[in-house]
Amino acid sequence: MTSPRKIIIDTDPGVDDAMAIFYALSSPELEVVALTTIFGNATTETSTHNALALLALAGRSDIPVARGADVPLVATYKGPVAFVHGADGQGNAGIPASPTPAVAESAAELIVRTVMAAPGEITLVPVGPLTNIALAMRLEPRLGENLREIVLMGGNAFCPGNVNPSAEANIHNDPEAADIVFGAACPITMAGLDVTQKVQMTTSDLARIAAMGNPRAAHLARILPCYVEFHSRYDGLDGIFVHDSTAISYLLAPEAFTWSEHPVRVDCGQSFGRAKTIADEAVGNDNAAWAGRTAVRILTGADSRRLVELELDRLDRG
């Protein structure tokens, strides 16, 4: 029997961040061996109270969590999307304090410590902004050579942004960080918007996560009525968009996307292109930014009701 995946999960917790979380803690292919935090979805010091209740109400305060960075690498953090994700993150739901604390290091150091002590073992999985991965890759120079792969929820490649035209919001928060992560010597695979709106959860699918006899479901029941809410009224959807759980559904099941891969650049200008993942498309043209780097694995495409229905069947393991 192959042995679990080892996943570092770094996260804003976040409505779909949750859905992330047991849906990785549900799916006995995978070994989360740390949550780190970050801001995005809301402050770092809301996403780690989040993290923490959320492993306590899984059962599972046993993994540790790292508290992460607090601003981006060079801009100011923007600050919470509670019409998105509730003020709390947790679709105003609220969701008790777990009584085990954070960690003493921070996220990058719990990166970079628990990556180089398994050489080729570790896969990161940043469903939020990138900051503490750019900041564990300045730490430790090595550490993309040492890591087994990055499969990230972020970016948009050849199709609008959810920020404004151009930009993808995790990729916003932190752009100067992302244009680093993206460069990082290791495989990288992008589950940005190309695909992530191309796996839609209905209303009767969450109606059966609401009918689930376990309590990671029934939390997921009360806080997702806020994230349908915001669905509907900005993107017309009978439904959700599935954003972060697409990357969890990529390691399960990667036979069921289709890609391209290109290197990418990030836009890390001021102007209207700001966040922008770019990806290197051209042959024979002078594409000095774009040389020497990682070809990012970008999804494209995907068999929506097969994830669809995987992520169910997990969710209701509890």
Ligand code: RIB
Given for the second form:
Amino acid sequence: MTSPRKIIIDTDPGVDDAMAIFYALSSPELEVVALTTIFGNATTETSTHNALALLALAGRSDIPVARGADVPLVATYKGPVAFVHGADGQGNAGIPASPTPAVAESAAELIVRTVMAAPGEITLVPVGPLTNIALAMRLEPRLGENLREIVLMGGNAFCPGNVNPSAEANIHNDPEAADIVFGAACPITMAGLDVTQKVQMTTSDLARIAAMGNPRAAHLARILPCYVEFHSRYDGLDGIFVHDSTAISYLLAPEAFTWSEHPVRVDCGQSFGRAKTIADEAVGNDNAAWAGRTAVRILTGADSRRLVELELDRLDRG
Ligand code: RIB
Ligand code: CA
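Having seen the form predicted on its own, the form predicted together with alpha-D-ribofuranose:
Starting with the chain above, the whole complex follows.
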């Protein structure tokens, strides 16, 4: 077996973030080197508390957590989405505080230090707004060429957003940061709504989590009802879209996905198109705005049942 793939998860936990973190921790193909935290589903303060608490609950307080930015690069933070993830970011179910504090360095500083100490070895897995990644790229202009890959959950290239017809939540929270990140000089894979809304867990699938009997699954069973209720009310779904975990699934089973590859820009205007991720499919003759950008692997399809079973199998390992 090859050595585990080293990843840093940048996260705004978040119910689906919690699932993705536990999924990664239970997958021997991956080594979670660190968590970095960001605003989005909750404030960065709450995201940091939850990230530390999730690791403590999983018995993995050996993994460092570095606190990230409190606000977007230029926009204003629109605030937590309590109606989706609960006021505490954990489905209003609460989570005991970890006795372990966050490390002293910032998220951007940890990312830069870790990546530059291991050129070509680190994969960034952002599953929240991309502010910390953009700040790290500014802090170290050589970051991109020293990264193995960025596999991010965010965006919507060929489908509507989930905040409004243009915008997906992670990009919506910091479009300027996202536009910087999509220009990074490394391989980028985008697990956007194009694919994540095609990977769904039913309430029957989620009931299996409740029956697993390990501490991680028991926590997920406590925080999921709030998230299920949101999907029922807003999407008419009998279950949930699997957003953040789909980025983890791509790392584990890329062959279960389909994609197309195009340079991506993000609309940073102030009109109704703001935060739309726009793929250059080589249409038209004035594509200068996308010139020089590496093509992003935009995931467009997946074997949903296979990925759901893979994640449930890993979550059952505790
Ligand atoms: O649009 C879905 C994304 O926004 C997920 O990362 C979810 O956790 C929220 O952050
Ligand atoms: Ca998230």
